[in-house]
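Taking the form predicted alone, here's one chain by itself in structure tokens.
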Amino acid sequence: MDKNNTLTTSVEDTKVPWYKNSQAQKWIFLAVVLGPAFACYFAFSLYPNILTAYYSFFRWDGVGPKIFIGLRNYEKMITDPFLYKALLNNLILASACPLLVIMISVILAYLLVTRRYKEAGFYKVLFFLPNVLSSVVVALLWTFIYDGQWGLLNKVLELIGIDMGGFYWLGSEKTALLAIIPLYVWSGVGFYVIVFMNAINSIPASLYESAILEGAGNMQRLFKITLPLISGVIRVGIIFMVLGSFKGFETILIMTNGGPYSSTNVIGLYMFNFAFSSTEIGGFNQHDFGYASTIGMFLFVVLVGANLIVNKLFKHEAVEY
């Protein structure tokens, strides 16, 4: 037998299959691990967003044929005063709620960690309780608190000598939006207390011990050590709360449905009502998925802008000691 043929045959017999190659195995591993995540992202996030952009150029009731109208939905959106009123309400909530939640959560977390209360575990459960409740239960609970006749708030005010005369806090344009802010703060503080407590516990105790030896008080340790070292966590929390305040609407839907006179209307609720509500808004026809999709595109732009602004205002800078 020819030696060259024998050598070629032996090389072919020992050739490694392509799927056993290290490079191929790496790509197979990435496909198996990341493939389901990318598939879910495409199916439940990217694809619906593409459809939203597509539907915004049509007039469609969700059932019948779609009628192409070009940029008319965007022209109507530009001149829609109710949309700008909803945007203003969103900006108020996005400004007040994250600020209050962050302040209260940081103070409570710092006290629970530094004071070493025996009841710290109980307090953590107590603060986190609103996050266990569904948004429907929370909305109904606070609706009862603000009730004019049987509400807890009016009863407490009566005990301290302030008679509100059956005033319904969610029924007035002046107080309805302000009454919703405590709900968001109450339901958000517990979660961020847990997050900030874990962040503070990760700070080396030697830093606090050195600061105490140098005579630093509680406030100095808070502002010079704690806040700088957990600033990254605070920044992420602010981003989540700002974006959540723009996207969330279910509690407002249950409590006021945007009323009275659109004083509590937000962009998400306005979009929802245009797609599914049977009531007339601003003289516009309802069940218009095309215009609702246009509002969705406007909300997307607002969310991107809000994210850029927060990243600009709260730059992430590494802090080392």
The other form holds:
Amino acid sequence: MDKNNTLTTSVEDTKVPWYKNSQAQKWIFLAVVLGPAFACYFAFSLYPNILTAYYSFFRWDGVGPKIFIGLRNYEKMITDPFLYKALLNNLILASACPLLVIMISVILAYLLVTRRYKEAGFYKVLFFLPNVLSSVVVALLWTFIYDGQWGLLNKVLELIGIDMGGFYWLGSEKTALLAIIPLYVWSGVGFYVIVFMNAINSIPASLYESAILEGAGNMQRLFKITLPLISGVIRVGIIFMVLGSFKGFETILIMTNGGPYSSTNVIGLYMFNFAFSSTEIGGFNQHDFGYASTIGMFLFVVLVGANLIVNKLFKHEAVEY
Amino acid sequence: MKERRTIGDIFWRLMLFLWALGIILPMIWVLYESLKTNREFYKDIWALPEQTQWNNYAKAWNYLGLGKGMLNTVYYVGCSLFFGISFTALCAYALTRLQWKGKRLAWNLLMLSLLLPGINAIVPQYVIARSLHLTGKLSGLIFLNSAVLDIFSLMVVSGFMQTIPTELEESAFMDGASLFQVFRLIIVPLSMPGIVTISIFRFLALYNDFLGPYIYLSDKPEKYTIGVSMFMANQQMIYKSDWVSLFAGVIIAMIPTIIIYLIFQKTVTQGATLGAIKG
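Starting from the form predicted alone shown above, please give the structure in the form predicted in complex with its partner chain.
So here's everything in the complex, that chain up top.
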């Protein structure tokens, strides 16, 4: 800042054309601002990605010396049943959640836009509300809902005559993963309602009008006009959510930490626990930064693969209107 | 395009109402239970409390570590926002308004991070931060959250800066203004809508972040942010079943984000789709 000020005064003193000194100012500004920005960007965004690959060849508890072990971490990885279990759980979440979220949010957005009920504005605000809540709040809310003794779910079921006998939804291997899905849907739909409402609003009204004149019903208009025209947005939404479900594990960490018996474990959480958890997981010793990095490499490959597969499954079709 | 209301509308309206109920019910329920005693709560979750127990909130604040957590959060979010947004605006100025060789390359380099998932590299990120002594303290967390650019924020502010006409800048330079003066007196005021938008989103992201503070503050309970405090309080419930206080804590943790959301509701819902486009 000071440098710039002295530069300006020198402009007035020596009557140099403004652009000459502005060159000097510009380079100082660039160096002072973008220098640190790019240094930090390399140090904390790009370089760690390279380091992940490097660490994956070592055994390292994070504190002591690193021991080079070649491909042993990778050998361990391909025979690690817990990792495959985590991958399977990830695949279940990555296929169920986006599908449910898209279906529900398209219907809700379509209703809010085309039916124009007077409460639509209020609903739009309310539906988005879970998106501004923290993952801790959302995870705890749902942990409370699923509690066996006093959880909202069991109590509501009791009201309608179904006695679950204190069944703890997150405590059983059979239901824990399925119980995570409604949480993701609950907290994800609001965002896509807004996205799809904007997409539907940008469709020219004349298309609907002529469809109505030709006698097309509500359902026909939804399937023949709305859905084809917002398919591009749906596609982006699916990619976004599939990748997000592979990346995200905060909620699961808070709710179940992968348990019971790895039934809710996901790849990201498995990696996290190997590096940072203080409790033993899957019989392996904790604080293994090397193996955690190996799982990080695996996660990277899975993410790239998921992106390719989703792109292939939902080919981009440009629609003109 | 007026349409007749049909019998189907009753069904559709009911659907919307049920979804709305599903969103709000868990929160109302937790609020309701947070005003009871533990005995009342265990006995019957539906029954009204004999007396509203506001002191559950005091207990959550004082004994579950939420008070300290909230204080830490205000400090960490406040500083990260101020430094982070200022730095982002400066970078956006350098990357949009200034003409220099290598600008394209710089942008491409930054865009590279959109392709990298990031989460797969949390272990080395932690190791680097630890070797720079940034772990175990709030100032370290503030540094990481301000100095490491958030690409989404950078793109939004840059978008706004690009629309400012160059004549304004040029005439200011003619009048002898320095580069920094132009930035502060012309560029910043004119890109205020963008700066406000990213400030709201950064606030929500910083306040709601759990994983960052949890990893970087791990062994320093006195530094915990609200999210980590809540998580730890929940872990404690295995030993002391004071659920009503934890419910009060959840409500306390929700309040700041809900207030910000209600005030800036339009900006938030409009800005949300800005992020979707980049996906």
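Numbering follows the first chain given and starts at 1. Small disclaimer: the values here were computed from a predicted structure and weren't measured. Superpose the two forms; the largest set of C-alphas matching within 1.5 Å is the rigid core.
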My question is whether residue 261 is one of the residues whose C-alpha shifts by 2 Å or more between these two forms, given a fit on the rigid core. no
How much does the C-alpha of residue 31 move between these two forms, in Å, given a rigid core overlay? 11.3
Rigid-core fit: what Cα movement does residue 40 have between these two forms, in Å to one decimal? 6.6
